[in-house]
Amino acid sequence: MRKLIGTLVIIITLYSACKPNGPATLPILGNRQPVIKTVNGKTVTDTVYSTIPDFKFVNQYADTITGKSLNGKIYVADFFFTTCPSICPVMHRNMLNVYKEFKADDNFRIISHTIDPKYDTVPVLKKYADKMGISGNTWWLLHGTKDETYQIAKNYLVSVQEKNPQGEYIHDGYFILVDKQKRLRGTYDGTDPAEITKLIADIKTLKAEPDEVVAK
């Protein structure tokens, strides 16, 4: 899973690269397919790029979050645990850089998906999320089954596992941007606080796209 995202980001770096000079604009990752179709007579190829699929999860609140609820919004999702004794500190006192930019903004959510879901219960992620600071709508905490929040993993491109022999979970530390069309359009070291600072960049520059827009 790293090595794809490696892979990822080269094709990001050499599409800016090699874009002309004009408006930026994000690519979009994932899987895409040509659809052929007839407008106004004539035979067009269109594309159709892979998006995150509807899901059903229970946020820090108890709130019910759908998919629903992130319609017309530009978002980050992360996966973590709140007894990670390792990475996902460090994750989410970088996402915070990102929640205190855009707080105001109501077009903008951050979604984190907890990996131990026995653990994680609604009350414990209300607990972690008041240590953190964090308050209002614009950063959901989400408490859901294990299945469904490994497989919505796999939407994001992020690598999760259970517990291994040593009793400890195992997840990619990336943030992932999510467009209003919910297509993938970046993803970032959560540790790395120069690749948070791209982040919040790109968010600006995403927010600033027009919602037709199609990234070659």
Second form
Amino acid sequence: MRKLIGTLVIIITLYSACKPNGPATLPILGNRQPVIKTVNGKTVTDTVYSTIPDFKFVNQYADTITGKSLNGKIYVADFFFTTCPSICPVMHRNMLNVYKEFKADDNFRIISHTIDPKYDTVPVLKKYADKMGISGNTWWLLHGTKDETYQIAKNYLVSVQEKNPQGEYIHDGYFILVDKQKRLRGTYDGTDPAEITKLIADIKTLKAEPDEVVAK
Amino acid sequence: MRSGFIISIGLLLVALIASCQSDEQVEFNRYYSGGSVLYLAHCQNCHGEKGEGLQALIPPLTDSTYLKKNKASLACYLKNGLKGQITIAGRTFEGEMPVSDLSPLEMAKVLTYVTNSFGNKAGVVNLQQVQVDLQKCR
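Could the form predicted in complex with its partner chain be shown next, to go alongside the form predicted on its own?
Starting with the chain above, the whole complex follows.
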């Protein structure tokens, strides 16, 4: 009898471990700090996650885009330049699928920072957008000074560098998913179609997270 | 013993039939398979896995008429890059294709691959042809 009860307990424990615990969520990336606060006279420990600081860039329509422009929006960021002969075409061929999937959603944006602001002026970015067949405000191509762009890249944990001896810019092809609280929620290799399928699925998961649904 | 004999006769027949491929076919296969590897490394990022190009930015490689008309210039496009306005499949493109560092043999292989993939069927582009074409680059 005792043996039977023991077996039952084990089975129940195993079964409950298998139950899905609530809706799926994405991890929060980047540095985090515990902050001790006093709420209603009680001491509680809260976690503060690293977020994308405010910025100011200009998009392909010559509109000023700041952190505020992305309030209440989930967005994907990447770094590119229009004359890039290596990984950019494949990155943006893939990004185009993300664009098509979410272009009807006004609470979603894609921002692509040029790392070659000298050549990629606003009219050059507009022409690139036209040729890519992107219109409206879903996908912004952002122009800023080299310092500002390289500085913001660090916040996305993306590496961009000055030209190498062959005269090529070095940058990695990552797409970064950012939530409405401006926290990093995922990084994806923009050159890999399988990672883009995951990115699209993750954006849908993120949009459904309770914190994201209520965030303005 | 008897079945072993029959199997060896069968194998011999298969080997004979396989070796019946013409020299041209062997040459084509050699260029084409080498070209597919080179395409992946040097061309696919821009022109795409299926030669589809990228929107209005990068032309597709599916316009057989254009490839046929400019067949003798294709090696030069690889060697010197391609700049200025071109019309492909009825659409205008004006970007710039960078210079490639392919050897003449590699050019022959990749051109054989491109002109016989994506719906194109132009036959082999061999090393001799590429060398002749390169002489005439402007």
